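Taking the form predicted on its own, here's one chain by itself in structure tokens.
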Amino acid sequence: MTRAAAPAVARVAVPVPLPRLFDYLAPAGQSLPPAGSRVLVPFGRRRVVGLVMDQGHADPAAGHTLKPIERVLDPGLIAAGQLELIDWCARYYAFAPGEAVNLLLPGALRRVRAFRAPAPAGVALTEAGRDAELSRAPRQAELRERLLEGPLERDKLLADTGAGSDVLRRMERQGLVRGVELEQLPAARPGPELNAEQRAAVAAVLRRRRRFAPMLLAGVTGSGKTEVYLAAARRILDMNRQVLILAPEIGLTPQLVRRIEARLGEAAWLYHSDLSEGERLATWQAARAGRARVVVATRSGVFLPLPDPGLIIVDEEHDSSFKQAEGARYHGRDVAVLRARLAGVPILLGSATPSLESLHNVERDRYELLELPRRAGAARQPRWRILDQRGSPAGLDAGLIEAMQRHLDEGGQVLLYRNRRGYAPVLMCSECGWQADCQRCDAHLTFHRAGKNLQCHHCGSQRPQPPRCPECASPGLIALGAGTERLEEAVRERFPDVPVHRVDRDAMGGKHDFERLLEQVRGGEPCILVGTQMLAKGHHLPGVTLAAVLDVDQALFSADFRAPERLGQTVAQVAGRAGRGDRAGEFLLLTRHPEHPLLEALGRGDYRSYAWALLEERVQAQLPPASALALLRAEAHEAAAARDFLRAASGRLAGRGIDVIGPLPAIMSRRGGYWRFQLWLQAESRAALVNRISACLPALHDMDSARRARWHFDVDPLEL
């Protein structure tokens, strides 16, 4: 068959973990659908939803019969810019092209069976409804009468008239009414007067409003970064452009959304994993239609269709939750920068504790640095102190107790941070030394006293607390160390008359528990907050005057070269919760290694100087971001299977300018019953590393040893 005789085909991304597109003929009697079309195709014995990525001609040497597309569901649904974005991501992050289906389409559009979206909340009359003869349908006439003045909420309309939902459905089928979204837009309220640095930052964004310009907004905690976002967004909206705001955590969005809507007078559309399929679909469709002018999303929102983007904002850009941990392992912040470049719009990356990657880009003149060096309004930075715990007995430190009592007596609130859930990280026998270990991971089981059980915080396995030692039958089981549950117990015993709130995933299990607690705490009554990372991230708690970080010593000696950066960010973020109101704040760092150089640097309360010093160390050691790094991870029930695959892969991946080290055991070598190993791939040139991985990916899939292990690439890994 000559090239000219080769049939024209659509190249379709199918949601399977294979590094290729699949060729399909046009549907019977139809032309090929354009790129970006959502299609239904046969795949093996299944029917799946795919995306047309391109058109071309079939390879005559392929040696297999081509199948036609079964049905074109939505022609040209995905714009060319989004296809270009996802094509870059698949190549850079080394994931299968089929992941494009999962990233570009919400779950409702990935179903083979049509998804029945929930009816819109509102109902409006159509022209046919206004003119219809309803003298013989009094219920319908009554509903029409109520709708003549404008759209109404569906449930309220039925409740007020006493009509049944069947009457409304009949009117919809007859075309007399239609469902509409009710956007109750609040009147925009002016914000506080911006200080000179905030005004300069807003002006910098607006000067670049018609071109790509990456800017790092580095402001101390409480400096008013959100007010800069909102002031810039208001001007962009006045130009009839859309604004995308990416936030790291679902828990951050409720308070952020309320501020956005109040300040901008616009409905903020949400897009995150806690929403129902119908809610995500509604936001996706509103964004694509341009009706969603302000979208607040977690990392997956970076792939939303936006026909008129004007500004992208990444709040808390340093946060590790922007990195996807499974499937397509992309980094939402970095993809957002590319999205802004392709769209030709400015992007604002905000953080009080910028990532070393962003600071490195500033140093190399890739990003513009906008600084907010002081807190907004009358608030001042908290006073820092390091408490030496050497020689102190277990339990609450005496110096910490004294400071807590002083702040509570003065009407302040106290925040205690410990990044460990449960009652104790180890349950041990005092007689024989037995420890409760996970049978599937290289980890201890955490003792949870409330549920009287042992949990693995890595694979999720649980078992009841044993009454005696399983090895020697001694009843002398002791809990070693302290998590948030034990810390809460100790605080309640010492301060019995003060409300104590524990903030972790165990205590905040309900969908709105955390939001309700934050509202209660903002009431200002004295209380004590005990929690994990949930407390450290961006929350404005003006009543907190004392914040403390307990038990940081483990992070000082981590094998992960990123640990000092994460430590500094956590400490600075927790410290930043104190003194955000009109009362002075204090921050305590408790440690048994006060002489450690990292803590001495942090103790000066200047994260930026600390970060620049860390960056200089990384550059000298040729570690990221000064070099490009990728890990090829493999895991299997038998350790040899994972090692054998990586040994074979290392021979293919080694090349000019690429250093391949390993196979090496992962820091946690066994997890969830799988033995875990990795290859360390490093290069001075990011392009050389990505090109090498991309060129080798199909061959790695074809290796026999690849079928005996689970494996994936992690480009720009955040965890080792």
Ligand code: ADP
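Rigid core here is just the name for the largest C-alpha set that superposes within 1.5 Å across the two forms. What you see is a predicted model; the values in this text were computed from it and never measured. Numbering follows the first chain given and starts at 1. What changes on going to the form predicted together with this ligand:
After superposing the rigid core, the Cα of residue 174 is displaced by 2 Å or more between the two forms. When the rigid core is held fixed, the Cα atom of residue 163 travels 2 angstroms or more between the two forms. The rigid-core alignment places the CA of residue 359 less than 2 Å apart between the two forms.
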Contents of the next structure:
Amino acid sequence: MTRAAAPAVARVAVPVPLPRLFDYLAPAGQSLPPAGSRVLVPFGRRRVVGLVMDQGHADPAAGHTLKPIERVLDPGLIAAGQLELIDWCARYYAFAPGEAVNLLLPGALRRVRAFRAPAPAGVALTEAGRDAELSRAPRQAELRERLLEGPLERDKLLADTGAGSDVLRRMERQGLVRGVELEQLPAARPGPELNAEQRAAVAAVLRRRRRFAPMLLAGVTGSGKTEVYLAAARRILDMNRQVLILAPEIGLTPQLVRRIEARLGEAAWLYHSDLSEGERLATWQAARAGRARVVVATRSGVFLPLPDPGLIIVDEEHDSSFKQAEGARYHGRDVAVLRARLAGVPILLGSATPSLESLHNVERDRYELLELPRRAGAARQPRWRILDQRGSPAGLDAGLIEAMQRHLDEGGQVLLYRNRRGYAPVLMCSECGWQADCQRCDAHLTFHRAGKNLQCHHCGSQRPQPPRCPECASPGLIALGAGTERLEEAVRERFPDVPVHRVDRDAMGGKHDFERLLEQVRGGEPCILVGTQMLAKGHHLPGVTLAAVLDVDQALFSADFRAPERLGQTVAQVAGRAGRGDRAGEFLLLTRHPEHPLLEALGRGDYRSYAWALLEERVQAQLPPASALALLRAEAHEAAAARDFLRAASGRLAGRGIDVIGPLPAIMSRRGGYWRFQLWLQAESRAALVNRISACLPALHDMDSARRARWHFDVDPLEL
Ligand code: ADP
Ligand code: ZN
Ligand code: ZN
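Return the form predicted together with this ligand of this protein as a structure block, the form predicted on its own having already been given.
After this comes the whole thing, all chains and molecules, with the earlier chain placed first.
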């Protein structure tokens, strides 16, 4: 008996966390849709949107009955190059192939029910509308009147005429008006004349414009990196090719976008998580059609369809927000480099504080180094000072107060950085020593005075502020240490006549609050800014002449091998906020450990030599980027369940060229009620590590203990 030929099937990525694709037959009476097609398929009792990754033949041993694809929604929607990119990422980062759906399609195209795109922002009069007899519809006549001069923004039109949107919808239904996209082409404004180093960097990019060439643009803060990006981008646009600019979450401020548009004379299409689904869809479609020639995006934009990319730029390439912490744990910068390689285009990674990964690639001649050693224009690097806080009482340091007063008197603005929101990181009983801890995490609760509550910054749980100690009933509860809220209070007391602005997630309701504040601060009046990370990055505040980092000491003694790198980056970035205008800047670092070798190195004010020294240490210790590291993390309500799974997994993962260490508790060993453990997988060769993980993955899923814990791989992890 001959075996019947196995039926032809489409291999479909389905958005579920299982380590495989699923086979489907062609829809009834149709041929198999090609790879890249968006399809609707039955899955269990649901219907889901999937992507055809490949065609093949069903495994005759599979045993289950094959179902047909219900409907082909968009044949060949995703280009082969994009499928190749995702394939590589799924293998390298060991994520479920179904994540392809989430990464390659915007939310609107992942919905089973067709997404109704919102009406375009503009309205225009049709021929019929121009001639219509509207004497019995005065409101419609009024709208027409306004539209006779040309298309208008929908909201503006309604606001101007006071008409309700139902009137407009009625006219639309009757064909009197129609939606149009209002192209607002910004007028191009020339930038400053580039200096010699900037010109050399632009020339380097253009020389390599037709091939893969990764370049690290290392320039001190304010050295004019953005002007280099824009000058290079302008030339690539002139060749009629697309430019993709990736920036950290926090970097996509309207200010940067306006500057890009003004310099390029081109609309910048945005892609980030604060946009509505409709806006994201619009950018996605414009990018795919080649209409969007400049796309400015956060990490997820690295997967946007671009038919003709000519240059990829990654701004602030060291920023950890490029790494996705959930689901598909990819690093946007590293995927961007791969994408540039697949597309054969140059990629420019820019930072004032490059990651050790990128410096390592420079050292091994994989990346070309382009340097901007000086601040552009008239601005100079700020003067550095370390303030020894040993012996000085809690609260504002006397040396700091003196410096603040001096800068304010001279009309400058002051920026104080403290990476801790809330009033105090610890609430303690002065009688019995009780401390307010989170019941679900291995962490203290932060006292928030404004909200009169205790909050866990790790799992989000909250409790009202207790009136007395829950252990001994003493009313003597004291707040230890200072977060931004307390710092703000202390600063207001000491400088009652100066405006004080706190910048953190609690104080800033939304992006708009923050933008408005930044605008106000750029007005230049003396003021004091107190803030977290939100304040440290990227913002150009020319009036700030004094910047200070308060309390870095925790980072000096962290168990995380990346802590010194992050410390150096934060310190250099905060220092970089001072003296960006025409007045000289000063930078202060407050510590109780001024003799610490890391601070001595940092105190010289030279991030680069500090970073090279750290890299040397990593090489000595065989830590990344000198070796490849992946974590297998597991968490469970019972510590034993997580540990047992990792022990069993460890046996399978160990092999030639791979060191498996653990199970070890995570640095935060308990979070959100889960006990957290991990295996360290280390190898000299990245390929060996990745191959080993992907070879073991199916077997791990099949282990009994795998079902008793939540687990995932994190390749090139940033958090331990
Ligand atoms: P970075 O991106 O390195 O922080 P920017 O490109 O934002 O630096 O430049 C910092 C400031 O210096 C901006 O106000 C910019 O307009 C200005 N600038 C940049 N290049 C020059 C130049 N060649 N001449 C004069 N000013 C410049
Ligand atoms: Zn007590
Ligand atoms: Zn918690």
